[in-house]
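Here you get one chain, nothing else, as structure tokens; it is the form predicted on its own.
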Amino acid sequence: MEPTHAALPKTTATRHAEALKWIAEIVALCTPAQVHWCDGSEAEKTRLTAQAVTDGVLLPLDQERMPGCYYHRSNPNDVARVEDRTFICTPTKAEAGPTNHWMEPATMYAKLRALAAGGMRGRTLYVIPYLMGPPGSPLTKVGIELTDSPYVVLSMRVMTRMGRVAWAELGDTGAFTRGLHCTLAIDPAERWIAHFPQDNTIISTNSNYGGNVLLGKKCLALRLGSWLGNREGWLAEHMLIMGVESPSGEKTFVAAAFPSACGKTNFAMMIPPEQYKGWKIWTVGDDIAWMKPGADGRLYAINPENGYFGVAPGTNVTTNPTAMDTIAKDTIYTNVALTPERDVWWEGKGAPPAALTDWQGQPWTPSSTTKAAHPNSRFCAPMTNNPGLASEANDPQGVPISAIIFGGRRATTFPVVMQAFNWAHGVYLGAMMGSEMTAAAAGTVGQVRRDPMAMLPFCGYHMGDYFGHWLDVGKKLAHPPRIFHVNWFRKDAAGKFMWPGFGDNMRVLKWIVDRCHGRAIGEETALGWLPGPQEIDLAGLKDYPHERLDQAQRIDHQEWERELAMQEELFTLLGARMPKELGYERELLRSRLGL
């Protein structure tokens, strides 16, 4: 007999009638063998972890060397976000916009209900109540994810504030995001990640990869979050949040958006160079920022997440020592390589051991022609592990943002750092940002792939309206953050990087902080404000004269003429819904450059 509402386990967790009714409907649809209501306790974590090990879902790592760490290997056809299977389901295609995949809601619901019917037979359905944001924050949202994956349960416990705390926040009548995840057969042909903004609902089928099934992450935090923010007057952004503390104790909070492979997590956890003695970087968040105008006219931000779901390859004690400390305990690793001693390894971690088991479970040696770890292999670690975690990370009011930084991977054109003249100019810089294709990617080398504000795969509605919302938020700020653009990846004629990057990015960050506090004069140029002579401190940077920085900051009019021409593609794509203010900013830049 299929479970009914009355057949649900007795629980004092919630009396929320709408939530109970919806959960009963999903139980009746998916017909699980049993229902487990997650409470988020340590005892529950211990039980579920032990069961996951017994069932082969998790493998314990060396518990002396890596206490509380476990390994998960996913299906080889299920290793990354699937943008071509990710849909925004709004009543009209125009609402989703030309940068999103769209399907009419009733059609998608029918497809997904057919897949989910009986889809948990013989399995356990887990009820995961969770918070995105600190308890009591005006920006915090409650979600309920129903899943049949213990890997998802344990990962959501890391990435969100999960369990009783969420029921308490929800109360008896509060709003919540519905989320259903059915593992099914991991069939790529029936893999769907569907968002229904009007219903505040997310449904994911035939995947068990984190980015597709941890429904609080990109799905709620950005796709539905951006849609909700547009209607409620706040911004859901693909941004890190960091605190920069000077030796005198002055704290300045910065948000930054970088596309993939541009060093966002490294920047959020940066350790300043030796000569910046007394300076500290505090991590509020490494991936998501929810930001809202405050009563004092400033922009306040929270990190809605509770953990880090980071890419492992390339992470090491040189590029990100803070991350390496963070993932040394209580971490779930997915699709990295294993040593015979049950330690983990990935490309970029250090010299490879003589023998490994690769991410697909096959023997691997340094002479193998395949990667030992999948390029998108991950770690999932609690933010409380971070030795540089900001004390304000759980502040319900958030932190006041003094600077917003946009940045892409550009070998030419863009200087290492520049500051926008004003909010509208800054929105224009963010809207036009992107990265150049490399030889490793499909497409033309040097071709710019636009990723506006690093949100192209994550904006849950028409991107022209999204830009307009940014402009509207700026009008509500008496003291808006200053907006900057950085480019750590400019190259010289010989193809060598013109800026050292990594910890030395602190030198640029200090100039940004000084600009926010009126301590750096800067120089007005056609592009915006650039650092004046000697304003970027290069002391202690071996074999890097100021002339090298001047070269990296050079404005090449021919390159900018090409850049402005290439921007036409995005303006054309968004058509009449591209805010006219951004067109004005483009023409003003053309005029200042004399083009």
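Structure of the form predicted together with ligand GTP (previous: the form predicted on its own):
No partners, no molecules, just the chain.
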């Protein structure tokens, strides 16, 4: 006998006719046993958490040492974003561009409707209204995600402003992004992360992993966000936002784009080394920035998120003490290792305990040859836990950005730091970014690929038009941010990193801030402005002679010849839609290098 399913219950949550109609349609399609309207309250969180524990979705960690912390394991076939299953479904392929996977919207809708039909039988459908951005900001967007995953509900509650606050912002007629997530059987062959920009709609099936299913994050805030930004005159970027406070109390806001698992969270939460007494880093955001020219000709940025979905491996009390404080309570851990005391462990946390249960639930000891935690294991923690949270993090106006930093993971070629000559040169530097691939996406780890502005997996439209939009935004800025390029990952012949990284990145950041305020002299080179000799203060850095930094900063003409040849690939790919300015910038660089 067909089990009975819920009709849409009466609700007082919203009177938004279009939203109610769409939710009713999805309920009729997915036929869940129940519908739960999330209100975002503490009581709701307590109830859903208890249910998730009963159902085995979450395991409570030691509540005395880590209050409110829970442990989750995903299906081993579902541990990272899947770029080859991620689609931009615009009416024409040209709109999505050659860097995106594309499918004709009607075909994709038909496929997904068939998968979703009856797909929530016996389950609860949760209605999650959420905000990307602080309430009342002109940049804030409303989303509604319908999901049958309590893990998604509890994670969205951390990552976004969720519940009544979103219904209030939406009102009776406001615009919203439709999001449907069906867990189904986590079948990788039917895993689809589909975006329909024209309909402001996202549909995700057969996954339960972060970036694929927390639809406010990469799907709304970056893919649909970039598409909307192109129309509405703003930028949706894969960037952290930080406030740099000097000992005299001067605050400089900086945004930085590094590809996935290349250091955004670490940089956004940095603790300056001892010699930098009085300097303080404040976190506005660690992953996404929405930026818009203000009336005063400066670029203003908000962090649309409300929490951190951060990489666990490598996080420890030395590399990122702020993150360690942030994840000490009310945090959901996914795919890390578990200790017998119900604590968590991962590679790079400290000495491994004698015995662990690994991320797949198998016994693990330090002599095991496998990793205890998945390399892309993550923590999900509320931003209010961050002791270094910027007081401006909830400011609806956002913060004025003085510097934009681009940076990849490059073993060769790129110096630790350089500054672009101007906005167009900076856009060229960002557009040509390359990076070695990481575990954040399924693929070949270590291989260098072009990742323009760290947006390759996240740009919701033609990458050539996206570069054009960047150039246009610059024209609207009387006081554009200065643009820099950094590389913490250059290696010596022995394969060792030539720059200590982490907290010592403050030394580079100070030069960047000083350049923004006209205080650092710098040296004009073929690549751009580089710090002059001894301009990066290395005081207190043990066993690190200045010559090592000079080596890390050196311009190797052979490497640049290779780099310029590799850039050709992107120019060819984007063809006529590549703005001509970027071709000119490449020719200028070539002639400055004498190549």
